[in-house]
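Single chain ahead, by itself, as structure tokens, in the form predicted on its own.
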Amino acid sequence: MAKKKVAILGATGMVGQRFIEALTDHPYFEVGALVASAKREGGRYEDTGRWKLASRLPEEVGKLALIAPDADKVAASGVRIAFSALPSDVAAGLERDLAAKGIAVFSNTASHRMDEDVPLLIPEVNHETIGMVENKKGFIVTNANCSTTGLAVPLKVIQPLGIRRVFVATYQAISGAGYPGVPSLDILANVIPYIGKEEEKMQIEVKKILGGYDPGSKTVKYADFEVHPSCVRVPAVDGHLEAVEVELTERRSEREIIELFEGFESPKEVRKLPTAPQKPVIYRREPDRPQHRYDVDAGEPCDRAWGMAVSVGRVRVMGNFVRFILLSHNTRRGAAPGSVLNAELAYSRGYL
């Protein structure tokens, strides 16, 4: 079966490059169009000089000419699937225009995450919400903010125990700010205790992801627990570390919580997807793990799912409160490959 041609919107940015990397030799999709700012239109991608990843820029992608962020031009390229890494102000209109033209948009941007008709999707957590786009020719599917994604996966594991409140402090890598990101004089040997709009996103996105889905009305009823985040930028390149405290409805043992993390599996239809990690949660029993240096790329099979697992460690119980540390890869699990996994789920359902 021929692979489906896709466009990457915002192809020259950090997340756009992660999309190119994640789609290289993909079994379902291949890059057919690259979208960048209008001033770059017509130039070849390889001539932008902006490739910043350790992986190799595929030769056939490098030779593609860039097109402007215009819905008619994207549609004219012949693609019917688009992966969006656009700035939110550009994405807001363009993604809706593309959907209206029959294009399936899988977005990493925040513009439509909270729209009632748009799934906010993490396949291991709320795969059933992909049903919101069934029988639609054009649509938008979003993945969550990178810090939200890392939190939502382990919360899914313990949600059946009954969650009252969630307190979380995030220690977020500089790649989360894009490229060129945070000025070196601000972040070297320093920690910045504020990331604009990050806490507000976490407060509401987690509740949509972990809410109840009604397949009849194709709507989500938000979860009723509170989320209290504090977000900090730290001088790590990749990976968001989060210190989490969850108030449960009743006391549970450390052993029970750890066994839940170690035994968690993806839904059957998700496990077979190319970018899905074999174990979406990896529990580390060492007292000093997870760490950015050793765990940010967790996830197997390593040829496609590296960086897609969330590492969890240091479970502690105090009364009804469970504390743990998590680490997730912000530009893989929390960005481009996360959107690719969403598209794989839609493809497996026959929605593409």
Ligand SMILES: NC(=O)c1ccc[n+]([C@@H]2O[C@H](COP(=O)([O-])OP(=O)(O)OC[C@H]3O[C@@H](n4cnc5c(N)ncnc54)[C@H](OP(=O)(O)O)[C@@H]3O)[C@@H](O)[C@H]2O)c1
Contents of the next structure:
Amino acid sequence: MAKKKVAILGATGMVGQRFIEALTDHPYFEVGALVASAKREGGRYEDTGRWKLASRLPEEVGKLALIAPDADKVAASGVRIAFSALPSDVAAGLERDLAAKGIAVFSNTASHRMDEDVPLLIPEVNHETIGMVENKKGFIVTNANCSTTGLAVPLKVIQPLGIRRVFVATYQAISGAGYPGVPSLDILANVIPYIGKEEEKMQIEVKKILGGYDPGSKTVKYADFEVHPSCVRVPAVDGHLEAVEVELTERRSEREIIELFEGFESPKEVRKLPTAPQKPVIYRREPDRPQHRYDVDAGEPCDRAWGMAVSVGRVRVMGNFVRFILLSHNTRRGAAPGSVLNAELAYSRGYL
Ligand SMILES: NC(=O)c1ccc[n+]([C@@H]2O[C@H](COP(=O)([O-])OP(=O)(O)OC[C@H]3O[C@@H](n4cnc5c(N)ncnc54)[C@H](OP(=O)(O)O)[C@@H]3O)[C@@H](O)[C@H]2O)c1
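Previous: the form predicted on its own; requested now: the form predicted in complex with the named molecule:
What follows is the entire complex, opening with the chain shown before.
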């Protein structure tokens, strides 16, 4: 079957580049249009000098001319699917305009995550919410903020044990701030105990993702536990590490919780998708893992799903509280391939 042509909005940014990488030789999709800021309109992607990844920029993508963030121009390129990695203020109007033109938008930006008609989707966690866009021609599907994604996956695993409250402190990489991001004089040999709007996003997004879905009314419920985050920027390049403390409704053993993490599987229809990791959670039994250096790219098979697994370790129980450490790749699991996985789910259901 012919591959579906897609656009990447914000193609020159940190997440946009990961989209190009994730869509290289993809079995369902191929890149047909690239959007950046209006000042770049008409120039070839390869001439922007913005490719900052270790992997190779595919030649045919490098030769594409950039188009301005204009819904008519994106639609005129012939694509019916768009992956969005724009700043949220730019994305807000453009994503709605594209959906109104019959384009399926898979977005990384915060603009529409909390909209009632928009699924906030992590297929391993709440795959059934993709049903909200069934029979729609144009629509928006979002993935969560990058630190929310890393947290929501292991919380899904232990949710059947009964969650009362969640406390989390993050150690977030600089690529999470985009390119060029945080000035080097601010972050080299330093730690910054504040990331604008991040804590607010984690507080609410986790509740929308883990609250449940009613297929009859096509609405989501919000989880009834609170999340209390403290978000910190650290001088790692990629990967958000999080120290999590969850109050459960009753005491559970470390062994039981570790076995839950080790045995967790994606729903069947998600497992077979090209970008789905075989194991969405990888539990590390070593006392000093996960670490950014060794675990940030966890995820197999390693051609498409690398960086798509959430690594978890250091489970400790004190009374009703369980503590653990997680690490998740912010521009892979928490952004572009995560969004591609959402599109693969929609494709496999025949929604595209
Ligand atoms: N980085 C992460 O870990 C991460 C994770 C999840 C979600 N996100 C979200 O994903 C989005 C992109 O993040 P990023 O880290 O990739 O940012 P980035 O590196 O700063 O890239 C921003 C992209 O948007 C384009 N852009 C900027 N201003 C524009 C305008 N006025 N009109 C049209 N295009 C414009 C840029 O194009 P030019 O090169 O032409 O300026 C660039 O392609 C943000 O909403 C962010 O919150 C980021």
